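A lone chain, given as structure tokens: the form predicted alone.
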Amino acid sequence: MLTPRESSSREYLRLDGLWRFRFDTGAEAAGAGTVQEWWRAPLTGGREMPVPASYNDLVTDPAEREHVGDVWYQRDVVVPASWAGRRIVLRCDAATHHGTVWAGDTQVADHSGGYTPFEADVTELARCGEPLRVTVRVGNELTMATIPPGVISASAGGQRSQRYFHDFYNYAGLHRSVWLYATPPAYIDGLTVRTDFDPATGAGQVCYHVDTAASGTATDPPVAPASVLLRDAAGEVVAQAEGPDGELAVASGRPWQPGDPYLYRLDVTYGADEYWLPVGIRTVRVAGSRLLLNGAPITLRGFGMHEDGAIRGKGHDDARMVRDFALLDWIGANSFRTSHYPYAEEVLDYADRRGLLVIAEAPAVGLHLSLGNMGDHGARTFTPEPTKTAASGPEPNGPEPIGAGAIGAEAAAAHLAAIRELIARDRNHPCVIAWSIANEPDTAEGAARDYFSPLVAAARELDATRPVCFANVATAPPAVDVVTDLFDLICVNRYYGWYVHPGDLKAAMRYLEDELRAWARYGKPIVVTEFGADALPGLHALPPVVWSEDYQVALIDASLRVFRRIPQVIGEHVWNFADFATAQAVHRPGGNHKGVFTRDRQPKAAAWLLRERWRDDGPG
């Protein structure tokens, strides 16, 4: 599935803007809209809602903000008359967490997973020069068979509520663009590139594979096979080939890297169809306890981040993206993790052009059913036997406790599908240097190894050119973790000085260093993918106390000094880049405040500390 791009043979309409919108609050199990077939006529009884955006922060009714179930989007688009005789495709970049699409009266797509695209050929349904009614039903329900998982319960009065196990708000809606685009009937269906670079000789290599297909409107096969041209940034052809597979040699290649994100362009032609792809020539590999980019050790400095902002929620926002990257540059960061889901592809395109290194993460968060305030003490996550040990039942009017072994075969299948879709979408981006397949799962549980082994193998089979990792949680230190040896990088989320020994940095740093040295015995690169402390903007204290900006500065500064003493630590990602929304909770006043920037992207004191430390280190 290719990202929509304009070319001499391709055109698109981006269907962003205000759509007709309606909450589905019917009592029917399938939803009133489904039973009454709302897609068959103009949507009535609702309002207008912007796309892309979360709907949650755009309403004023608390029940609508916390709605559990379906919502409906609809708009009409006039199919250009000039598209007659061409293949016409309807595409959603993301529907969180489940999307069903109708073109006119016909269902054309159904997709689970809230962060990756899906599309449908609507050539036979679209009448060129006439309007086409597009309807999208979006469901936000999370269950123990979805990734991420969740539990839905209902009160005595029938009010449904969603419980989830991740510590960020469960925004929902059409978070990214919807497209209608046209290609020739015989078209380029997929494109994969793999690059290599030899720093000793300066030679670069681009291996490519082109998938082609023909829609039902194609009458004659194209007379020529696929052909490719590789152009430099000035547009000059530096290599070319014919056929669906090939290798392009670039004798004096210019590598893609932070500080110099040089991009070539691969032009592909197949019959009447043309498609182009930015290509960064670079190689990533692990050598002992080092992570090498183009043969040279790289040190990661940056953040775990969130697609999150006021008003728009998780909806993609070019303005927010540009501001975030400007702040990353200002502070001296060279990397970030797409915690805890695939980000909009526009973000990766921008990272390609700006030279940021990205750990791309699957939406597998919350696979730890006993963790913290969101889980049930004693609950088992992967163990199939009924070994639930929680002594107490549900809180009054609260959710039922989770049963044992709730993450089973259905969830594993959804997890594998999410990994496949992540890698298929993002494998051509030079900025992506590693695949993270989960965040903070319960890897102290013995059954976790059987769960993760096939997922790691699948990720490597899908892409053997990048290391595979996951973010380890504090409940699974080296002595009890059962999966880390399967992975290429050791990524750990640790909150010494915050959740452990809060306010006592001397003890906290001693324990942090002891644990990191224990991880170092694996002989693999270590990235501290989360560390930090909440800080309320404007709260200061001398001496520093928890929740103050001063304590956040002291904790981050002390942690950085520990990392510098351990050679195997090759990366530090502060949690978090900016404050973000969470579910309502007494310990989350207005959300999570671990950002070194406020939610409106202004620096706290810790941002100035990091700028001083990181800008002295250079781009790598």
Second form
Amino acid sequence: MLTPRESSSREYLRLDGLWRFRFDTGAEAAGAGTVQEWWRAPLTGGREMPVPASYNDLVTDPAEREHVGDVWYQRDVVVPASWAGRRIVLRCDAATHHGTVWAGDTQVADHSGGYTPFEADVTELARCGEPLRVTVRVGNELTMATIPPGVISASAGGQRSQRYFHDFYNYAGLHRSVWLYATPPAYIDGLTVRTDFDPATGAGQVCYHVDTAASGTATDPPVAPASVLLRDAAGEVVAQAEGPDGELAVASGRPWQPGDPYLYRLDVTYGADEYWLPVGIRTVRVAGSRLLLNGAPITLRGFGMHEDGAIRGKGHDDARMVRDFALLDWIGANSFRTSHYPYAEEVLDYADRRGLLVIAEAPAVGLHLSLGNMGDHGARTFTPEPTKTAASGPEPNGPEPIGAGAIGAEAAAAHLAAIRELIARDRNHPCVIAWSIANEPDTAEGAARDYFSPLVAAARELDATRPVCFANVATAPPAVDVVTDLFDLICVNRYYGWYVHPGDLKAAMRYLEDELRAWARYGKPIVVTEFGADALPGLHALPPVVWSEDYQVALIDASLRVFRRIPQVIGEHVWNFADFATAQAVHRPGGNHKGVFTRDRQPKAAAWLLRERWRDDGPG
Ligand code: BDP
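Could you switch over to the form predicted in complex with beta-D-glucopyranuronic acid, since the one displayed so far is the form predicted alone?
And the full complex, kicking off with our chain again.
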């Protein structure tokens, strides 16, 4: 599946804007809309919702904001008359968390996983020159079979509520664009590039693989195989080849890197179809406790982020993206993690062009069912047996307990699918330097090893060119973690000075240093993928106390000093880039405030500190 792009043979309609919209509040188990087949006629009710956006913060009724179940989006689109004879595809970039699509009266797609695209060939259903009714049912339910997981309960009055084990709000809706696009009937279906670069000689190499296919309407599929041209940024052809697989040599290649994100362009032709792909020539390797980009050690400075903002929630927003990257540049960051799910493709395209290094994360967050405020004391995550005792059960009227079996085969299959879709979508981006396959799973539990071994193997098989990692949780330090040896990079999320020893930075930093030195014994590169403190913007205190901007500054400052004493620590990612929305909770006043920027993207005091530290370090 290829990202829609315009070319001489391809055109698209981006179906952004207001769609007809309806909440499905029926009591039927399958949802009233499904039972009554709402896709067969214009949606009633007169509501409209923007795409892309989360719907949650656009409504005023609390029950609608916290709705658990389906919502329906619908619009008509006139299929251009000029598309006659072409293959026509309907594509959703993200329906969070489950999307079902109808073209007219016909169901054409059904997809689980809220952050990766899916599409359907609708050539037979779209009449050129006439309107096509497009209906999308979006479900937001999280269960023990989904990634991320959750538990749904119903009150005596029938009101359903969603519980989940991750610390960001469960925004839902059509979060990214919906497209209708046209290609020739015989078309380029997939493209994979792998690059190599020899810093000693400057020799670059681009290995490519082209998949082609023909839709049912193709009368005359091309006899010639695909051919490719590699152009430099000025448009000059620097290498070319024929056939579905090949290697393109670039004698004096200009490598892609932060500060000089040089992009070539691969032009692919197959019969009448043309497609193009930006290509950055670069290598990423782990050597001992170093991470090498184009053969040279790099240190990562940056953030764990979120796709999050006021009003639009998790809906992709070019304006927010451009502001975020301007701030990353201003502060001297060279990298970020797509915590805790794959971000919009627009973000990765932009990171390619801006030279940001990205740890791309699968949406596997909350696989730790006994953690802190979100989990149940004593619950087991990967062990298929009930472990809750009456003593550790919830209070009467408390949240629905996590059931027996917890994270089992179904969730593992969903997790594998999420990894596959992430790597299939993002493997051609030079900005992506590592795959993070989970955030803070319970890797102190013995059963975590059997759960993760096949997932790591699958990630490596899907892409042998990038390191594989996961973000380790505080409850699984080196003495008890059972999976770290399976991975290439050690990523740790640590809150010394916040959840542990709050207000006592001296003790906190001693423990932080001790633990990092214990991880250093693995001889692998260490990235601290989360550290930080909540700070309410405008709250100041001398001496610094928790929740003040001054304490956030002091904690980040002290942590950076520790990191720089340990040579194996090659990355520091502050949690978080900006304040963000969470589920309603008494310890989350208006959300999570660990942002170095406010939710409306203005600096807190810590931003100035980081700017001083990171800009002094210089690029790379
Ligand atoms: C970590 C999680 C992150 C949370 C953060 C926090 O990885 O999603 O938002 O803690 O508590 O455990 O602020």
